[in-house]
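Here you get one chain, nothing else, as structure tokens; it is the form predicted on its own.
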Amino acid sequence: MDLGLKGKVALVTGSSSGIGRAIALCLAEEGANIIVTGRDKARVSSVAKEAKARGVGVLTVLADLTIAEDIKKMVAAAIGKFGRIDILVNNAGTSLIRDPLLLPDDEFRYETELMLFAVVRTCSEVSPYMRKAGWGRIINISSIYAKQIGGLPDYDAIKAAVNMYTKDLAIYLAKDNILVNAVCPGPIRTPLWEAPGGGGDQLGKTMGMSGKKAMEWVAKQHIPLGHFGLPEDIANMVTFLASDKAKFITGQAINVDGGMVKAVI
């Protein structure tokens, strides 16, 4: 299906690995020019090479999104290269399993800067260009744990705030033909889960089993489809929402979770 994204310009934060990488490459497959961002130069360069192989324009930007000035420089670089930003995907994030009552203030503050304030700041920097163009798509990567318990209190609270911000911003920007939505992944096979010391190993340690076995347990106990999703499952939804095929969808937080969320809302 041709989604009409050829020539569009997409900024994907945290696109050097995992879900962000899959989103950047899926948009590139549809012909969108891509700004690849992250903190690891080698991984950013690797994803950029993959995107270029799809025949699109690519810009790489190294940025720490917890630093407001880095966000400004990232957006300025994108505008300098392409002259506009049509699609913004706020994807950068992190998660660690730990006792919530022992969570240091500075760590909670760091997570909030990365997963909430970076979203707010990036939207504020990019929105004026979209308003001027009279067209834009903003997709924020949230979580099913913004809607139901089961994650970690710090992560869940931040993602719930992202959902509410998404809905409010969608109303505010609707008159400018800028659609704002959130995608709420369930468990997805990414380095955050699968890498040594990642979520699988952290959970396995608390359960007295390997990380792989812990992930199998999560899938069996909590995911009706019985398996983790793939980064491409999220990327496909994001790419659809970025297109005019989704022109009557805004202010939504859409689950991509194998059936995990049981709520009717």
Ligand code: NAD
Given for the second form:
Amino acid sequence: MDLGLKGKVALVTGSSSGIGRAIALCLAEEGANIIVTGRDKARVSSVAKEAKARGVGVLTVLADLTIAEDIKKMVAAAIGKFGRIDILVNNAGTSLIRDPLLLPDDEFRYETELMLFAVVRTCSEVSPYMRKAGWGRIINISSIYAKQIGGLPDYDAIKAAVNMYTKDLAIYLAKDNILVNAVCPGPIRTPLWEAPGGGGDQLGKTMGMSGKKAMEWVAKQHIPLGHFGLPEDIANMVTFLASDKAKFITGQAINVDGGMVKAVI
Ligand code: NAD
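Next, report the structure of the form predicted in complex with this ligand; the form predicted on its own has already been given.
All chains and molecules follow, beginning with the one already shown.
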């Protein structure tokens, strides 16, 4: 199936790792040029090398997305190299497991800057170029915890805000042929969960078991398909939404979760 992505230009935030890396490589596989972004030079370069091996144009940009100026510079660099951005995937994120009642303001502010304000700011920077082109795809990586409890209150609140922002922006930009959707992953095997001290270890600590055992428990107790998803499972959905095949889909928040969300919306 030709997804019509050859020669398009895609900016994927947080593409140095996990889900973002898989999205960047999946879009590159379909022939899209890629802007790889992150904060770690070695990891950004390594993903860029993998994308280039797929025969597409690649730009690397180091950016801390909690800094508004970095977002402006990232978009300007992309426009400087490719002249346009057709696909924007807002993926960068984090999750810290700790007592929500003891959450310091500065940590909540950091999470909000990264997972909400950076989404808003990047959409605002990129949309004018999509408007001019009369075509665009914005895909925000949210979470199933935007829809049902299970994460932490701060994370869940931020992701719920992302879903509502996605819906509103989709209506606002529909007349410009810019489609805006969110993808809501269930638990996915990435460094967020698997890195030493990551989600698995942090959860394991609260349960008195290893991170690996805690992840097996989550899969057994909460995921009907019985296992975590892979970054590629999210990348495949994002790549479809970025394509011409998804031209009548906008304002949706689509679960990719092994059946974990219990509601029908
Ligand atoms: P990851 O830790 O593997 O990757 C996170 C990416 O975000 C990295 O590239 C990192 O450099 C980037 N990032 C973090 N802070 C940044 C900052 N200040 N500035 C710029 N970039 C920054 O995590 P992941 O699991 O691939 O998560 C990607 C997205 O998916 C996040 O938005 C996360 O909330 C969401 N998500 C993940 C899961 C899961 O189970 N892994 C489930 C639901 C939603």
